[in-house]
Partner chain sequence: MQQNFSGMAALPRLAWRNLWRHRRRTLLLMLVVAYTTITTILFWGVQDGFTQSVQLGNARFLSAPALITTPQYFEDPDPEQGLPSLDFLARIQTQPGVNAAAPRLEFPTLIRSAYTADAAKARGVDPALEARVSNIPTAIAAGRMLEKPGEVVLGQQLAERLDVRLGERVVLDTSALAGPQALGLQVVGLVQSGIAPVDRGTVLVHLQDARLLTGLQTATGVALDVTRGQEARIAEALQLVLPQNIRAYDLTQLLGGLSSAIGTKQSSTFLIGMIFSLFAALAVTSTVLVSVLERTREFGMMGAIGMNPPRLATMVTLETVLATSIGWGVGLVLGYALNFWMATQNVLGPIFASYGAAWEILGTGGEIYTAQSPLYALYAALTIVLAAFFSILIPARRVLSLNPAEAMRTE
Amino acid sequence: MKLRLWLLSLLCLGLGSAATDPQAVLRAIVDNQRGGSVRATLTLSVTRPDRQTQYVLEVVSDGNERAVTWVKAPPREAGQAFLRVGDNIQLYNPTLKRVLRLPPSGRSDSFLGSDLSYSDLAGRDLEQDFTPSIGAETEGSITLELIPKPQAPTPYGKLVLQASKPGFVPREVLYYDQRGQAVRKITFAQFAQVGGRSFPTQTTVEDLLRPGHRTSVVYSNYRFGLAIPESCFTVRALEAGC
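Would you share the structure of the sequence above as one chain, the form predicted alone?
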């Protein structure tokens, strides 16, 4: 009986530490966003006050540091492809039939004219570039404040990340500029249960400085937990697929 009580005490201590350790909370939130290895179709809708453009993408990811994305539609954009291995991003231009490496200075550039940047595709930037602290916590939710680390390649002065509990399911991220003004908002919805994680299959990005500028990403035909061939994460796969 004493042994059972001791084990129970250790378990409670561990859960309590995870709930109050901002770095562990941030990692759990990011892990929910990644969901593990996946093949999926993405519908990327870019909304502007005077038009809307829709892209169809195919994506393969190992759920960690590597992903490859092919543009399937519209026809004028089809054939473009993007390979990410850690911080290294390469682009395939079908017109030039060339692979170009994205320089670090280009990581904040717009992805396909959307409100997403290439840094957003990398995914791990939140853990690499920001120091988290607990902003607020209730029984059902938690708010993290993320401050850029020195020399972090980010234009933002602060991020505020909201997640629900249990499970640290991401709900919203607010981006603030260096003057403290909210400039960008990302919201997550339509969650799929993947290996005990809640993966958001719908993401919306809003430019708070430009009304009517919005991008949504919707996953479909998704399959998680697949064994992804190593050949998918090569330059050759950008043109030939895998």
The other form holds:
Amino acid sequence: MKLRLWLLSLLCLGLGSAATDPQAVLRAIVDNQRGGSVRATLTLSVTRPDRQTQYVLEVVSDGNERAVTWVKAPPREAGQAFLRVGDNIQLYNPTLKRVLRLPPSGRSDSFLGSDLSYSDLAGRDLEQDFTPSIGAETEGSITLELIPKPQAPTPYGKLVLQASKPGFVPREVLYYDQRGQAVRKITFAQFAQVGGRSFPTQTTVEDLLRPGHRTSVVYSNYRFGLAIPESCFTVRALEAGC
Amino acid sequence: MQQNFSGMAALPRLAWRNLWRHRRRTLLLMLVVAYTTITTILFWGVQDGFTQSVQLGNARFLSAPALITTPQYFEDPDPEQGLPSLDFLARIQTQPGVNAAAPRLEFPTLIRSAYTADAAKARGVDPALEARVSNIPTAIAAGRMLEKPGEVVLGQQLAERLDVRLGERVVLDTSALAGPQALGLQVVGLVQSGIAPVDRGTVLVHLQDARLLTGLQTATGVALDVTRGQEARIAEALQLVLPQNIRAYDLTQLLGGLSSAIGTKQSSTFLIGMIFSLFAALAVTSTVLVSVLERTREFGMMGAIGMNPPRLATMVTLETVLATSIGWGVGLVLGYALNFWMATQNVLGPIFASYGAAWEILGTGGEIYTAQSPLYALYAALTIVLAAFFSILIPARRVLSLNPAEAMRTE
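Can you switch from the form predicted alone and show the form predicted in complex with its partner chain instead?
Up next: the whole complex, starting with the chain shown before.
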């Protein structure tokens, strides 16, 4: 009897170590989303129940903490630029010819009227703020449940992240409030193969509390893995470019 | 000379007797003065009580009875201008008049829920000390006060606007010495004070969390509980034991615009009080004038038997002063009794509360009591002074110009 129990314990331990590590899966999904350093053109389409607005943006990013974005079209918005270094966001206003630091009160403001906020641009790391667990797993897909760590700076109660296998390619993120209601959905599509990663070149953000409110971001003319000069991530680059 | 003196001494007795010969008229006179005295006392009691409620409400909920901070922070409330050290804390706690001292770290923040965000001013507090300098911990209507880091207490209306409930999480974003920082905190208490700025804007966090978010390792100020009414004197005295670059500010300085608004309001209120007394004195004078007109024949008779017009006029003035003094005395007893009752029972609170948000903005809270002051008796005495003045000016002058022979023929 004792021997049987001992064998059963060993079997359980063996199964445990063979199971998918949620932290590793999350890292793989996030790595796919990062894509590394990039120069690209972005088409930002903001859909509202009564209208649709399209912006053309040029973006340079080191793939981690730093990015600079210039607005190229429509003409009315052209010339605006945004510099992100970690959580610091600075804005260039061509009318005022001034660079302004985004105050804390402005961080939830909508980026160019879209469903993305400036906080979203600051992009805190999912690995840092959430504890993942495997929700469901099949041969072709995996679902991660992400629960915020104590004092993590997220107002959401839970995130459910779906990815396809192999490669843990991100497909969808559902944001739930703290009462279990889904409030926001991000969908990824059109993947580019970059250094063994599947980078989603089309992202759609939906506000589930307000039907008809949707934002899509499409990458084009993208070049990954470039050496980005340090001068790109300076205030001067906001006006002069790099 | 002796005869003249005794004659003058007889006048008050005569005036007193005259009062009770015309009992109904005298009672009417006294009633007018008593009514004026009661309303004057209540008017000032309510007025001062309301002002005190506004000041106390604002001090205990929005600011503090006194606050120690740097002049730079007082001018520009940015955590970067906070206190360089808290070494003085132990020293000031032992100063006379200082009942409690609690360090606070206030900072502007963006507070986010899953649905929306709002700008607010967060107050980092020591949960064990804050209740001694603020009324907010006693105004928690749901949940409890902070106990440890990782928790937040919100104003009820702010929580409703953010759509967060007890036990749920909000995120605080700020940028100060530590650069942009954010922290998720669990809502453990909701404040409902009846004061609009408190219910709309309260964000209480643990001092440790405030230090983490801002990067300031001390505090932006030290809130003091000091003896009521002595705020300015104690703040001045504390200056002697404080380091050179730190100042103690009293309630009036902390309330700033509100204090000057209250000062302006009080001078205009004094004018209203004056007008009040003026009309009451005119009512008394008109009653006296009617009585003089009715008693023309009587005055004629008194003149004929040897009382000269100046003494007659003095008697009329004395009658007025005696009647108004009795009315004033009765009014004082009843007025102060009523005022005492309203100073101990929250009679006015529910009445003011029924006016809704308009009063909440003033920061009075749900309890409004009348104030008590011996000065109110003096304000009410103004009616007597004015009544005496007018009776000398009008009815007594009429008596002075009286011709006894003609007056005796008057029907």
